[in-house]
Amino acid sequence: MRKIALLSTLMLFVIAFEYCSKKDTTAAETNTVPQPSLPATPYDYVRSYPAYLQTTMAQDDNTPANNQLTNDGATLGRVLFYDKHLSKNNTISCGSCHKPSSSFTDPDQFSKGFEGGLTARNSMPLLNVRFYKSGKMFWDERSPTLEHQVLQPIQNHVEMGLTISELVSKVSALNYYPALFQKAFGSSTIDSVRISKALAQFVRSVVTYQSKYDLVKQGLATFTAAEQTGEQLFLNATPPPPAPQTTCAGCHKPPFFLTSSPAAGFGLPDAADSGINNTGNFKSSSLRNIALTAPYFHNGTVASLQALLSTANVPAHRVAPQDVQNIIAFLQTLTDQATVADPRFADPF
């Protein structure tokens, strides 16, 4: 009889020690859970901006009016943008292929998902999409809105591999998402739709306006010989016949260098990419950042200024010979570093 209690209570024992082992393990594991590092006050999203940026951004602004931007939404949204939970395997965030070092796009032809596998095409820069009036998104326009568009990449097979519900089921696992919903929203409750507000708030607050370009606009700086030539070659020079004669700013118009009704539609031959509405075109860019932001085209298939400037498949993009380096000069002037560069865009993990 002493054996048998004596072998009970060493069993219950081993169980005991076992269940707590695990319940440690469990609670290691939680507290392995990276941890977004926040300010105590949000940082300052909502702007003023240079004055003579104003009438562009009230004009093309596609900000909708149930979705106007917030200190707190576009939190929310950084946190989401650079969270790698939002992937099947907790590998891969938005901030994975639009990194700020490269101007919120993929220095990289192709960018890889979840399971090692490539896009099919270049990662567009997300800088002032805000200002693409018309508000369709990816390189064929497919998408209406930007909110839309910011959980596309998500359920994509190749990019992050999620479904929405289990989007929503992720989200609604991880202990920091509560505060900040309540804070954005005004409750703690998530869903899909709050999660592409918020994403869609802080990609829309990636705003450029501290380049040289925009001091030399404000009287603070003044363009080198060749900045000033180039930028009126820009504005009034048109490619070499049998192109369309359609100047640069035609489709890239100042200050933020886009626009959703170019005057010439950007075609570039691509077997196997037909573009928007199988047309053969496909949406232009902002310029801003441009040096930063190669390879270039939806395809990654040029890889400098100079290539981009002289390559024979975008007849629209070529200039003349002598003309090439002075713009090259002035499209130089719209780096933006600051920007960039500003915490409020970096990742939080």
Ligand code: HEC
Second form
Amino acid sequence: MRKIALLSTLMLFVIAFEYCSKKDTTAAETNTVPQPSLPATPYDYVRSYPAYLQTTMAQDDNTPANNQLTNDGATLGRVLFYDKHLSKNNTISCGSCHKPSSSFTDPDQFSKGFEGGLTARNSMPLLNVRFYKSGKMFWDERSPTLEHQVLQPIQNHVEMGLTISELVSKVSALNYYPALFQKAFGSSTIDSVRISKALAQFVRSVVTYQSKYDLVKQGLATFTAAEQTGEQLFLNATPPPPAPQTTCAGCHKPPFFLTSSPAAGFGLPDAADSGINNTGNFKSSSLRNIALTAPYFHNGTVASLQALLSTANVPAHRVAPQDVQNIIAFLQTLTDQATVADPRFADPF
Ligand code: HEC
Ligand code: HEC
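In place of the form predicted alone, output the structure of the form predicted in complex with heme C (HEC).
First the chain shown before, then all remaining chains and molecules of the complex.
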């Protein structure tokens, strides 16, 4: 009898202790979790762009009918993009490998994941992603859509290391999300489809249109002689055979310097990586802001634009020595510092 009494007292003690310690962690968590700082009225992510861009924008937009960009959707996407709770040990966010200061890519050849492991390829700059017409994502185009792509790094064992159900329960446990989902989707339900839609909206909202190149195309500035010569070479010159007889513009089409149907396939030769459907070809992302996104190519093995245009082992990209500086001068006119520094795209934590 005494034994039973002792045992039940002990059990009560254990239950009470568990209850208290649970309460304590919850309280501690809400006190210490950083809250995103957001403007009272959401930023404008739905913008009007210069007229000369609009034909391309209309033709090449990969936004699906069921995920149109809204200011509240992109605001939620921005918070998710920079939230380290989207990784297993709360150390890595999308923004860790897609840094605004590096034009939404990583200055390192390979990026560190949540446990310090390295990615197999160079990170990709996330701008003008919306205008890759086919919508296929990654260097090897293995994701059919952006909505599909944005959940892959979260589940990747090197990058963020969560399962979808862990993702949903972690996001659901954070006190700032219900109101953000309510605004973005009309109810506070949190699920992986909504998480993917919001992340995709944020990524699509990053569009560069405020470079010197854009000013020139609107008649608001003029190219220097070197930039002008560089543009002509970019549009009209073909490399010496046996490289594909295609101009730079045939594969990097203005005005976003991006096309999902290049005039010819290309990939930097790489024994370790067979690219799109094992063809040895790779995707190229937008060349806008290219001066900010070194190192280059899918494996990040080319350190500078100078090396990219003048090294013998880079096929289809080597140009005559006297043309190198002019092409670089032209490529530098694609730099849009306003977008890189824009608070709409900055880390809110
Ligand atoms: C640990 C670093 C790392 C993290 C974290 C990370 N990425 Fe990436 N991202 C990469 C690398 C590396 C690639 C290229 C991988 C490949 O092609 O196999 C990439 C490619 C992409 C692409 C493809 C772009 C294109 O034009 O095809 C998108 C979009 C993208 N990431 C978005 C995200 C989002 C959204 C998150 C957060 C949910 C995220 N990334 C988290 C490193 C990272
Ligand atoms: C036949 C198509 C093709 C032609 C022609 C071509 N490119 Fe590329 N370019 C690509 C592809 C595809 C990649 C990415 C390949 C890889 O990573 O393996 C790329 C990569 C690049 C990169 C690095 C992009 C990054 O994000 O790392 C730059 C810069 C570049 N090209 C500029 C040029 C210039 C300048 C010319 C003309 C001299 C040119 N390209 C001609 C297809 C082409």
